[in-house]
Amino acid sequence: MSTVIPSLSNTVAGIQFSSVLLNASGAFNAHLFNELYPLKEAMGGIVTKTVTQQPLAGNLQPRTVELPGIGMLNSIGLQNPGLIYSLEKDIPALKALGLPVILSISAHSSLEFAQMAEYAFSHPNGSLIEALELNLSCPNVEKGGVHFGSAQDSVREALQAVTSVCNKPVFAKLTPNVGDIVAIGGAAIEGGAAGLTAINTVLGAAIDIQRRKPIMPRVSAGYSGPGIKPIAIHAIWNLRKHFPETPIMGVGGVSSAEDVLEFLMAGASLVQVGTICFRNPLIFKEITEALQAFCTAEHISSIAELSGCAHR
């Protein structure tokens, strides 16, 4: 009798994803990953680096520093092409993969998200599009970052001024640098965000004790890895229990099959990986084996049937 092959797929905002796992934005080179093995067969979706309207060089080196253990800081300040290239040669490399592509981006006020999302669907490689995904969170930039996450009223105008000439879904990447994420939450809802991607980064920072002096020009950070998941794990819950209708994409710390289940029992339907990456290049195809195991033992058909049941 042959074995049935568990469903690791999931329909989240009209977007049909063959598997709940996708990459988290700026921690990901698809290209290099799909030379081990076939991304279609390990990965449900692609978020692209969080792109800008202009090229934006970065900021000042040391921008990174490794947390063995633990995970890592980054303060890259958003380093990308800008939108114009992402649309004209990422995004048909990416698609060319088969996989569904989601866009983020990061502006400096509503007005800029609103030109962004516009340009990119008006583009010829717009259709190639499946979403947008909103960066309000940034804590590595002085503007379009943790200005937009901490503020309810900048986080609904920044979606309405998208949702307004964008009919594709947007999903809202939220801050955990916050007192209340539920409360930004609705007010990315509100606006008219399709969906809610939870968390970004924690701020963090690290000092070099020969110095004496932080080891980062901009002292803050920020902290993602095995450290952070937690944290994401009760935002993704309390999202989940205040907005259930509202799909949510969990991302922060997760570096294991058992981390993607646990996202998914808080109340995410897709889960993103990220920070492992840099370690380990055949995470997705390990997570993927890793799931399909666990929902045959568990004689489970479909994994998403695993969303927020924690909650009932």
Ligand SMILES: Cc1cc2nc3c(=O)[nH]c(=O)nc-3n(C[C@H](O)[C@H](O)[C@H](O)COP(=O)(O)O)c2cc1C
Second form
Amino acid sequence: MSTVIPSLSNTVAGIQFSSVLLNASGAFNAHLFNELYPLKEAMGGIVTKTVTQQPLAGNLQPRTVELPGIGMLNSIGLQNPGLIYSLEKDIPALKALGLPVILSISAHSSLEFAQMAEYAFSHPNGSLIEALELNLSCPNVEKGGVHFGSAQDSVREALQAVTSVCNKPVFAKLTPNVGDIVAIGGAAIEGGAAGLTAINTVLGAAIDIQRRKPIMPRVSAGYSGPGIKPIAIHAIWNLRKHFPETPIMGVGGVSSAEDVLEFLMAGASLVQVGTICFRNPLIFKEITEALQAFCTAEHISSIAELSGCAHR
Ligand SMILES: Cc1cc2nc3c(=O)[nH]c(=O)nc-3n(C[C@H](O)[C@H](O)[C@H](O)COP(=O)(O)O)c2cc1C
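Rather than the form predicted alone that you just supplied, could I have the structure of the form predicted in complex with the ligand?
Complete assembly follows, chain above in first position.
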């Protein structure tokens, strides 16, 4: 008797993802496509490293601190080669993997966000991009970033500005470093977001006890990895509860198939995997096999049916 392999696919904001698993923006090095190539069968889509209009050199070193067992701190500072380079070099290389590509962008103002979106989709390679993810939540830059994403007005305006110049779905990536993530998510939806990505890193810091000084030059950094998983699930749960029609890409501390299932059941439609990839680059394959085994054992033919099931 032949066994039917359960489907891990999902269609979100009109885009067909062959698996609910995507990478989280920035959690691979600049040559993303080289690292992703062996994993493409186990991934449903690709999110680029966040790009800005102009290239950025990023922050002073050290930029990362490992926190054994619970994750890491990073203060990369959005180092990136800029929008033009990304469109001309990275996007075609990523698209060659045969998966939907989501371009992550960050800007200092709504106008700059709109200019970037307009430029991207009028570029010959713009047709290779399936959706945008607006990074409204980077904690490691002086201007824009998390400050931008902490106020309902600026989030709403950024989404309005971008969605008025582009026909592709726009996801708003939210910061957990706010009092009320549901209010910010609501503002993004009012501005026209097709979906929400939750969450970016949690603000954190570490002290070098020999030097008796903060380890990171900017003191604050973004905390990611297993320790932030409950914060992400709490955000996903509440966003799904208040906005049941809006798809959510869940992200934050995922390191196993069980974590992916929790994210889906809490309300995510897709799940991004980040920090764990530094420790185990093959994690996508392992999670895929374990998800298929779970679905088979539970007689689930399509994993998409689990999305939000814990609310019902
Ligand atoms: C080294 C590093 C770089 C990151 N760069 C970006 C980025 O460029 N844009 C972005 O939206 N998020 C960035 N993030 C945040 C991740 O996409 C993700 O939201 C966060 O790390 C939580 O997921 P995780 O715990 O699975 O890593 C970065 C995270 C890390 C660890």
